[in-house]
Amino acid sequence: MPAIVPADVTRGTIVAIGGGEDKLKEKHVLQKIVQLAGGPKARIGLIPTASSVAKDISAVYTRVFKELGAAETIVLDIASRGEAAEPRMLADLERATLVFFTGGDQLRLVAMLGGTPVVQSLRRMNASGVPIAGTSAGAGAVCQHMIARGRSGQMVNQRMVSLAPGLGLTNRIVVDQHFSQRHRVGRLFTAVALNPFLVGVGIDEDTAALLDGTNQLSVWGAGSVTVIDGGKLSYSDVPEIQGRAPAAALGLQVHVLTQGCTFDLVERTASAPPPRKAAPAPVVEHGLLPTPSNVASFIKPH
């Protein structure tokens, strides 16, 4: 479960994106990783145990934070359940203004550290407001529910997905990635129906879904992000429903939301990005617009 928020003070954002994430241009989402974690003061803490090639990972991670301006990246490279309740561990993390975890196999990272002191120290770090980000797996793990594994497709029923407890950051989501990608909507369907009280967070490749201390969520990045809301479910037959035969799901409301988007948690409403501010209009002078036939008379001296 979540840690208890401490009085004055709001929870950390929590960050989950769905993979694949620009590291060569424009880097728009591990921008926006940096600046919560403080910009050039940034002390990011990089756990790669998801991942079957950790030492890789943390070097792509390393260096992509450093060409973003991140002050340093603290790599807790825990590869065992004893390293994650080492006293040396603990001190690197908590030295941490984010924590974030990169992709691989969600079951892998939720086995090695759920439960150890590692997982109580960030839920507690996130509680007196410490972002936690994590991308991929990473971003299903941070869940108190996690999809462990799952199939493509639209259809709704059992044989769609499974479902495991995650790192317990938050209970209120449950996170989808790559899933405009790999057509991931039947399984996060199948996932609310069997759990109404969640809302499904879909989120697209390059793109992050950001859940802030006051259970607002917002879109960052390229994708969109589909959330799946299970509050007004009012049937549904999909525990009944054997095999891989379709099942009923009424009542889900679907939302689609892109950057400036907003999803508020508690009232389950979603809100359209604030109305653009219009161009300036173009300045007259002498009645005329600016034509090529004129344009020298525009022209003013410095």
Contents of the next structure:
2 protein chains.
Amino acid sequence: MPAIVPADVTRGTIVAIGGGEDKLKEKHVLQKIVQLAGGPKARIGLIPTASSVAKDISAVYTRVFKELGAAETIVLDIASRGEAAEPRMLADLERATLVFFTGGDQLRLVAMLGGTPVVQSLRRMNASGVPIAGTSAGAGAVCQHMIARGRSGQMVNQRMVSLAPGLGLTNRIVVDQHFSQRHRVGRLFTAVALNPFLVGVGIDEDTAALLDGTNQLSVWGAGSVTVIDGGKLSYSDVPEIQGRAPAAALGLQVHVLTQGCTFDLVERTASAPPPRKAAPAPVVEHGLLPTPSNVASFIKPH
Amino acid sequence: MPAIVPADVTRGTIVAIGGGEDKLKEKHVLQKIVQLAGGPKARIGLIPTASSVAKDISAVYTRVFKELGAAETIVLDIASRGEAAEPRMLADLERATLVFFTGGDQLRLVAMLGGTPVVQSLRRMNASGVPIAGTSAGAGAVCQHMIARGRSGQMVNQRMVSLAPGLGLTNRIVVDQHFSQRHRVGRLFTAVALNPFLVGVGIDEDTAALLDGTNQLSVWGAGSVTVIDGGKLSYSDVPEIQGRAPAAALGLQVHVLTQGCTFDLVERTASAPPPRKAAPAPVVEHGLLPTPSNVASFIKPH
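For comparison with the form predicted on its own, produce the structure of the form predicted together with another copy of the chain.
Following is the full complex, with the preceding chain placed first.
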């Protein structure tokens, strides 16, 4: 369960990245991470535990966060459950202004960290305002209900998805990553049909879903975030239909969000980007000034 | 435009099959076709024009329909626009109790038949009660708005889909075929976002969507039929976002139907299968009879 948020504090933003975020060019998504961590004052706690190449991946992120102006990257290379209880590790963790989980294997991550003092600290830190981010497996694992494995495709059936308990920083959403790239809409439909309390959040590569302390979901990055809301599901027989036989799911609501769109997890409503700024002031050419009859030609389409 | 239905007649059912229907074993879907055509009185008008191997495919269907008990298969091998106006062809067509379009290339089919007397006859026949069926390309082409080509995947963007005018037997739905098998949910999301008047109907292989004369959609076959309803779409920028950049679509409703589920195209509501029959009468074992206190153990879960 997420920790209780003190009355005068807003919970830190949870940032779930769909994997494959750009680390070489614009670094749009990782720039947002550094900004949320405090920009030049950022001390990013990096947990590479999901990865089988923890040292290498830590070096990559340390370099990128430095390029993006972070003050420090604190690598928390937890490779055993014992290390996840060490006072030295906890002291390092608690210096962080944002904690970032790398990709890798979400089952490895949860098996190593689940129920340890590190996760207890993380929940308290998030409740007191520290943002928690994860990419790929690290994004899936921040949720209480985590997709452990599944099949690609768009079908709905029992074999599409297996869920497992995650690290529990939020219980409102179930995240899926590499969403469009690996054709995962079927497994997220299925996960939501199995428990419509959960809102499915499918995140494309190089794209982040940001869940702020007031439970508003927004999008940052190059791709889309697909919200699958089963709140109005009227019928599904996924629990009854065995194996890979197709199951029904009636009344799913789907919102394909891009940067600028938001989803309110309390009201379960999606909102369009705010209207764009008005067209720039008309350019006066050839000495003409806009008049009621020619004004249209001065306003550029936008 | 679909022809006007006379006041005392119900329009014939339109049957859109997602392609790949079983022709060797159970033949569940083609059995339904023969039944709709009148069973032992069935005279099926077969139009193989979409196919580049019209003679071979006609032989296959003629054999299968015979095996399934149809009285006759009338092959209408229209290979030019001229043939689609021949009195002999029209006389053959009008003997049919159901007309069936094979798969192939929907653009070839529409280019050959669009605006010909054959299509005019088809519309009149359907309005007066004759069912019209199509599989694969033949299913797409029955609609007024037809998916001409597209990309696989689940993304929403302008490049996902191109529409073209179809044969116009129904203007309520836009059909996509081989739906789950070829990962076509993105192109149907996009088609619906481009014009939310249309209800998207994505049909799996070996599965039929049946649109009856009262505009009730039902499912017959092994897979699922995915209905994408844009009637409550609150926002999409597909018309504005250029090329393959991801576009937003908020408020899509998705219903994954399997056999037994229905969708009312007038009310735009999905319905679950009717409740199953009550549990069988309790079996009396060991001389026990059900009493209020032990009745639960007599009722098998179903």
